[in-house]
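Below, in structure tokens: the form predicted alone, a single chain.
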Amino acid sequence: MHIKILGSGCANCHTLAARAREAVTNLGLDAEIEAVTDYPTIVGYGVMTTPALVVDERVVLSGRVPTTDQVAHLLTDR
């Protein structure tokens, strides 16, 4: 599984990344987590509000910071 956190590197982006790492650990998943801060790349995903969560090249969330449980649900409901 490949997870990308799209955003400028702000506090919300770091929080989303931490919650994604925690969800991956809790679920026992084998996943790579990558931060993407390049604006043209972010826009290329169609994301206009960050942070955003991309799982295996599919945007599953943008514009808010979910709880760890919500991230886990997004990772298992794909």
The other form holds:
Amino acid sequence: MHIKILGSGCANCHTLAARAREAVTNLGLDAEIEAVTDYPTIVGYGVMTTPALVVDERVVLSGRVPTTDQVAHLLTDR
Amino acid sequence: MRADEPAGSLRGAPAWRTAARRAGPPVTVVLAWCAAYLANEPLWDLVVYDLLGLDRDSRVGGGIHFFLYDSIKIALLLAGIIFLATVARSFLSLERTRALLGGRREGAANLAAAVLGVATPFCSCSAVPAFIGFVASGVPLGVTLSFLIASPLVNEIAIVMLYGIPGFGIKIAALYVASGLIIATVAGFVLGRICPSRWVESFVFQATLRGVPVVAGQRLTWGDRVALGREEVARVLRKIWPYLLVGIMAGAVIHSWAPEDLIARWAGPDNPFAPLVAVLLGVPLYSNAAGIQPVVEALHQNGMAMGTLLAFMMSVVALSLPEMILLRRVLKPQLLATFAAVVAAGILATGYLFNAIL
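With the form predicted alone already on screen, would you show the form predicted together with the partner chain?
All chains and molecules follow, beginning with the one already shown.
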């Protein structure tokens, strides 16, 4: 599984990245987490509100910071 | 799973009991909020004047009372406003706003963008992706700028706080909203006319949109919206309390120590340069709409003219260095400078207008 965190590096993005890492550990998934800070790439996903969560090249959430449980839910329920 | 579905144990219970149990916590919170708001002034009257024995008309007594009373009042107002605004805004999203603005001609679209700039949930950390997203999907540059100007300029916190200042009321709050919208509309329109797109970093136009945009409002339940509101209140209060305390302290000092005739003489209705000085002072100052409010209230009580006051407040909240640094990623320095100059000129004109008519 390939997880990307889209965002310019603001506090919200760091929080989302931390929660995604936590969710991956809790679920025992084999996933790679990557932070994307490059604006053209972010917009390329059709995302205008950061932070956004991309799982295997699909945008599953944008514009808010979910709880760890919600991230876990997004990762499993696809 | 839907968050607002009744829990299993409640299933089969009479409908009114389920409704009552679900309405219980929100009603309690609303009542507690009202009680705290009403008790605020009598409480500090009692503590500062009766228990501590300070004189109501003395500088120290008045200043301490102003500080304590204003801190609680502003914290309560903020929590209420941010919560309501966040829940209301969860019905609109930046993606939906972009769809509404896409492909429209300049002019009326500038006004629409200004109104949507106020209503759309938007944090300045998203300013750059929003700018690229708008421009890349065909929203004209000037219309996009109207959106970006209105968003910080007309602020729901400032609206309610202006309304709450004694002697301001609905009239000043409405004047503030109307003038903010006009400034954003006109400034965006003017910038759309005069600024060539070569002043925008070229990668903006090369950005291509792919993928299906996530519409944030679609899958939210009422439980989600309430949770969003609560999180936003906590987040904003955590972020702005230093501004707030400094603002309230400055307000208390102005309230008690600034010589009234000095402000009235230098920044009163008779000084033709007052709005100019207010804007020049306000642009480099950066505060939050909530932090500047106690200062506005105290300056008003000490005789500053209303137009000067509004111009000062708008220039503090509308143009800030952190946002300029962010926008520099997509706008070249020439456009950035023109942007700041046009917005400042609009604010200045508003100041003079209100000084003349009020």
